[in-house]
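Just the one chain here, the form predicted on its own, laid out as structure tokens.
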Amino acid sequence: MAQSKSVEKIIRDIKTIKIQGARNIAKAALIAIGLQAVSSKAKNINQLYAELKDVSERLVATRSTEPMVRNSIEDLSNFTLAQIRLNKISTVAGVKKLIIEHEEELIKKMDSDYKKLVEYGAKLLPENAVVMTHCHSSTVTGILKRAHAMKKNISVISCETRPLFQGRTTSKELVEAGLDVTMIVDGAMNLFMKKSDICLVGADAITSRGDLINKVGTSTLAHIARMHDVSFYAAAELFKYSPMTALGQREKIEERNPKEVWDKLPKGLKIANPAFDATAARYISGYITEIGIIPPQSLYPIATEKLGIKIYE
């Protein structure tokens, strides 16, 4: 089926992490089946649904330890065919034009949910306040700078993240929005600890018991802030949340290519490259969200009904 020069760009940047962080992988998957909807050659309505169905397998497929994406596609995809029944749309620019207007309007609702989540956790960051993060999240970065506009005098600790160095995006981004930043290798992790008073990372994903997803050595940052009593905080919108994980089953954790660690290996040498790990809820002490801070425990019942899920018939 043929796709657009914008849609394959963007199934790329996602693949590459020239675009990256679960809220904008989730509005760029969007966009592409906005732009898949609007180039469609379709002559009727089963096939415009191919083709935006294999492009939203390709979109899923990109990162597959992504809910939001998985989340915000369902969405659509729901809205559309509800609204087909409901109107009756029979004809392809009829469903073309649903598909557009919603996806702009979820857009805009990430938009809006974003801005709310960002002024709950700079009011969360205490004054004068040492605050670690780990990789880039521009969620976490919309809150750190949101609390320096308050004027609450914060600095950061910002680990490199490793293999990809996704800190120095971090530490850049923060540093020319005027804050006191310090990057830190990610083994003086649990040196530089003893100088925080909270850690705040993003999330990939959000299981049903409330654990977290985010990227590698975030398990290891929130074990250690345990061990030092520093709360340890992850800001994550609603869509994050995993529904299948209430069904037994566990949120893929993305095997990246061992050359991101080392281009040229020895011989014999295997590489382990997860892009991710799993930090349990009991380490967690809350999720910030667009509805407020939510502790862990908590999350499960209130994500279900955002998402629009019945948890008992």
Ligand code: RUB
Contents of the next structure:
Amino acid sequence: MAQSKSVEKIIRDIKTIKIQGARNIAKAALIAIGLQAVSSKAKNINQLYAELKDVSERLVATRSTEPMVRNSIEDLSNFTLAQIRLNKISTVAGVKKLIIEHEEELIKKMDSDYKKLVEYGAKLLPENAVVMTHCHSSTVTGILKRAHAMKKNISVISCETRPLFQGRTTSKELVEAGLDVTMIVDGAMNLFMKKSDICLVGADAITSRGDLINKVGTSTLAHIARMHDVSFYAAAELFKYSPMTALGQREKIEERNPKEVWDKLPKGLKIANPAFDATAARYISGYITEIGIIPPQSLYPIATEKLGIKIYE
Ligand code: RUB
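Next up, the form predicted in complex with ribulose-1,5-diphosphate (RUB). The previous block was the form predicted on its own.
Below: every chain and molecule of the assembly, starting with the one above.
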């Protein structure tokens, strides 16, 4: 199936973590679908549909634990199909226009949700705080930079995040923004929790029970935070909710290439390399979302409403 080089590049960059973090991946996926629509040479709507379906499936398959990608693509496809029916659109040009316009609309909405979320998060942080974080979340760095701009006295402890060191991205971004940052190896989490006032992490997925799925090591951080009585917040747009978890299906944890852990491993050695882990709702003080700070138990009904899912049918 004909796919533009830019679409192929986006897919490759997501798989190799050049594009990382749930928000960036979801945005890139929407952009890829828009690019495919623009460059498509489809002669009829069915051909165009088949092309876009193929790209969408490939994008969803790039990272398995990313409901934000699935929810965004589903929104785009539901909207397009509804508009085609409503306005009896029958030309390839008409459908392309719809897709591109709604894709841009969704990205704008994502950006405005992000701004609101960052504002709530920055307000939540104490005037003087040592904040411990893990991995690289564009939402978390946004909150920390905003709190710094509000003249709050924020110091950050950033875990390096083995095996791919996304903690370096966080540390570099924040130190360049003028924040006081100390990077630690993941094994030093407990030692530095004693010096922390609050933990702030991102989110890849949230289940119907309010459990958080985020970079592997997040649950360790949450358990240690509880031991030291440190509040533990996750920053998450409501689009990170995984609707299938309300239907009894589990969010699959992505298993990545063992070579990320050890390139030339000894013969016979097994390596496990899960990208994410689950933190039970009871360890989470709250989710920082675009509508404010909500307890994990309330996320399910609020997120389903946002996604336009009818709970009773
Ligand atoms: C990134 C990660 C981030 C979330 C949230 O994992 O776990 O905390 O994706 O990021 P990876 P954001 O590097 O494997 O993608 O807040 O940017 O959506």
